[in-house]
Structure formats: structure tokens, C-alpha cells
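Let's start with one chain on its own, the form predicted on its own, as C-alpha cells.
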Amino acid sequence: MVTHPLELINVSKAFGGLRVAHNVSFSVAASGITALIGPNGAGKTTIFNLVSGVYSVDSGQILLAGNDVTTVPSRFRIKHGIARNFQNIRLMQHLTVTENLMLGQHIKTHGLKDLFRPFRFLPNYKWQREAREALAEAGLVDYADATVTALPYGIRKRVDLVRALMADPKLLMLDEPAAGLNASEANDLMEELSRISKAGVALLIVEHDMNFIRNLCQQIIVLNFGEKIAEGSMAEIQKNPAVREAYLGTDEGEAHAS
């Protein structure tokens, strides 16, 4: 059993003279949901890009399921059990929901034959069955044949999440999943993320909505100026003087976190 799907060990990164991550170390447990928070410019998205291989590290190690992937190209890291989404939805707008999910199964291909197989013309194709089963689990099967352009924004966000899960990741990283959602849509998303976590997928979330984080996440990691300044439960980090000064300390910040 994988205890830590993700471990960062003294990870550092700079662009020219700008240090964006400095000796960052933390791990994500196989069970539960972890949040990565901090002020704008704290280094949260940089960490996501380092873990997924968009950026290379200057020093330190990144382990996925115990395997050192520090120098593994980004296109191969998904095979080590990682998937991520982006703040801007990257669904293919002209395709149906089912077709988008089938594209998300590319990790399961075994060669060019699978890649070029005209799956949309094959009745009851296995990827199609699996996509519809995933939609049913997420309560979205009614949208299976809808074109993405016809969907409300909140449904698109949830479809994007299901597509990321089609690669069967051990770790799913979500960048601002609640951005742009109304209260009802955010609650639906929280229920879905809780279901995913209970099914055995570790979640690492970057999110500014502190109510969303408080109601969902068991572990909070706080960054500031590219350094980890705190780690613990929401109750613990709210009492941390460094966190209060950097992120939660002003009346405005406390209102944002309440």
C-alpha cells in the first residue's frame, strides 16, 4: 500500500534571480484531502508545475508513490499515478462529454493501434462503457451525449474532474476547483471530491475559498514567498503566528478565511 503518493524533499526553483520555491518539503497522505494555500505569488502553482513536470527542479527530490520522478519528463509522470486539472477548463468544446472522457483514457493505450482506433464508431467500445460508468458514479450520466459547449459552467468543471480520473491516478491535483462556482455548485463539488477521496484517491488542492478548504480538507500546507511556513489542520494553522501575519492576520484576511 502506498503511504504517500507524493513527497517533496527540499525542492527549490528559481527563474533568473527570482526564487519561487526554496527547500519545500511535504508529503500527501494516501487517505484524506490536502490543501496548498498562501497569498498570491506564494508559489502554489509553481509547486503544481514542478510536481507535474512542467518545470524542472533546481535541487531536491520529487517522489510519486515512492518512485523518484525528479528528472522524469512530464508526459511520463502520469504513469506514476498522478493527474491534474487546470484552473482554465481544457475540455474539447466540440466533442461530447463521453468523447472527452475517452480522450482522458489515453494513458491506457498500448500502442499506436489503440491511439488511431476510431472509437466513436465502435458500438459499446470498452472506453465508452468505462466513461459512462464514471459519469454515472459522478451523477452526470444524463450529460453523456451532450456537447461540452451546451453545458453550464459548473457541470463543465465536474466533467473536467471526471476526465482527470479516467487515468486511474493515485494522486489528483486540482488548481482552483471552486473558482467561478456558485454556492450550490461548490457544495456539489465538495460532495464529489469527498466521494473520490473515500474511493482511495489522494487529493492535493490549491484553492482561495477558505470555507471550501475548511469544510473539505484535513491537512493544510501554507506557502509564503516560495517557502513552507506551516502545516497542520485548519485549527492549527489559524493559530500559527506566521500564517496570521502572512495570510490570515488582518481583519480583511480573517473575514476571507471565516
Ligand SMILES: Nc1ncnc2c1ncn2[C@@H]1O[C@H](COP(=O)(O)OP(=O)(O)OP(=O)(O)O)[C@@H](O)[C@H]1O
The other form holds:
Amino acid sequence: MVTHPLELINVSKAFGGLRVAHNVSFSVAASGITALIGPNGAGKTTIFNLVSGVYSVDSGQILLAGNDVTTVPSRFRIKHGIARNFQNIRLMQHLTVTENLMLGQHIKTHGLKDLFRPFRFLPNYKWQREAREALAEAGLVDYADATVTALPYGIRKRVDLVRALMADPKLLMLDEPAAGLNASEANDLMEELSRISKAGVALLIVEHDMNFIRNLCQQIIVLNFGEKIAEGSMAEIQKNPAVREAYLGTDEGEAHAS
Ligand SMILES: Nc1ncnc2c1ncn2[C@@H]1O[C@H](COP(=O)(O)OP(=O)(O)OP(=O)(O)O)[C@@H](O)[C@H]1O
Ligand SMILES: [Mg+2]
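Okay, that is the form predicted on its own; can I get the form predicted in complex with the named molecule now?
In what comes next, the whole complex appears, and the chain from above leads the way.
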């Protein structure tokens, strides 16, 4: 049997009376890039929050690398190979790029509670070297000593991505990584994500930019009102009547959100 880095089985979640995920099932392939798309409010970020354990499910199961983590606390799910970004960047603004990446490693080795005493590890030169190597691979070494506040937005987003990779994930989940980027920054990000994918990390991406999805993703899962309405290649989901209806009013019924 093939083990998927992530599998959702009939996952449901409601906030008060609002059903935000309803019997959602899908799995993410061990290699390649999977997209999770859908109109605003479809439940995409909620799925990320359920997978990473920010929210608990009402019913259903979440499996990471074949292990049922449905009731496992968020901080322990990292040990099962997932890392994520957030829809808004969560770098420590007053720290340097290298220091932020070292925090990413710290989570891998010690767990989130140690974030309350982050400076204990600053003399750790091995981690510093690894952080710099990761920056060099991403073409960002020039920014190693810059504080986050001094960086342009596009660079911050790429640093945030390297930070997520410092935990050595098997699956990286990215919520709208291209949001707010100009065309050239989005291209750089696409290249970076291909590189990460080829290095053996499975990617699950929420993104509204359909050009981005078309170029990068082999498998696409479509949500609408908390339900999965389609799954397949770009060509398949573009032909799907339910998808066209969900995105009504756009170019030739092409999936295109926000
Ligand atoms: N903590 C919460 N409490 C109550 N309602 C919530 C909460 N989080 C999300 N929701 C609601 O759940 C629904 C799905 O929200 P979610 O953020 O998952 O959508 P999304 O697909 O990520 O949308 P977008 O494309 O705008 O980011 C929305 O109606 C939202 O208002
Ligand atoms: Mg969202």
C-alpha cells in the first residue's frame, strides 16, 4: 500500500451553525505538487488549520505518513513530517533572517515551548551554518544578516518558505504563497517551489492565481462551501460543470477565484 504524506478521511468541522468542512476526503501524493482551490470562504485555510492541529475536527480522521494524528496536539504533528506557512507571514520582525531560520530548526529539535527561550541556542554554530546553507540554496544568502523589517515583501515571503523548510518536512503546506507578489516575484517563487518539489518534498498549495496552479500542480482539489466538489488535473477540473458553476461569471467558466 502506498503511504501518503497526508490523508483526510471524511473530515467535518462546524463553527457554531456554520459548516466549514463537510466530509472532506483526499490524499496528497508523496511527490509532486497538489493544489487546494476554491472561492473565498470555501474552507481552504480551515483545512490547513485542521491538518496542522490549530483546530480539532468534529468527525473524521487525519493521517500523516500513515499515522492517525486526529487527536495529536499541534506541536507533535511536526514530528510526522509537516510544515506550513500562514496566510500572513509570521517571521519575527526584529530578528535577522538567519535568526528566524534558526528558530525554524529549533522547533524541529525541541518543540514549540522552547520558543519562549529562543536565545539559548544562539551560540549554536552548526545551526547557524545550516541556516546559511539553506539560504544559499534558495539564492538568498545576501540577506542572511538583514533584519526582517528591512526586507522587501517578496523576499520576506521567500525567507518564510525557507523557514518552513528548516524543519525538514515531508509535506509542506503553503497558504496563498503568491499573494501580493508581482509577476517576476511570482516566477521566482514558482522556480523555488519546483526546486523544493524535485528535492523530494510533497507540496500542498492553496492559491488563487490560476496561472501559478496551471504551471506547478499535477493534482487539483476543489472545495466549495466546505465540500470537495472535484479532483483531478487542471484539464479535468476545468471541464467539470460543478467547478464552472462554483466560479460562475469568469472567463469561459475557467476556475479563477477572487
Ligand atoms: N475560527 C473561526 N470561527 C468562525 N468561523 C470561521 C473561523 N475560521 C473560519 N471561519 C469561517 O469558515 C469559512 C471558511 O473560511 P476559510 O478561512 O477556511 O476560507 P478560505 O477558503 O481559506 O477563504 P479565502 O480564500 O478567503 O482565504 C468562512 O465562512 C469563515 O468565515
Ligand atoms: Mg484562506
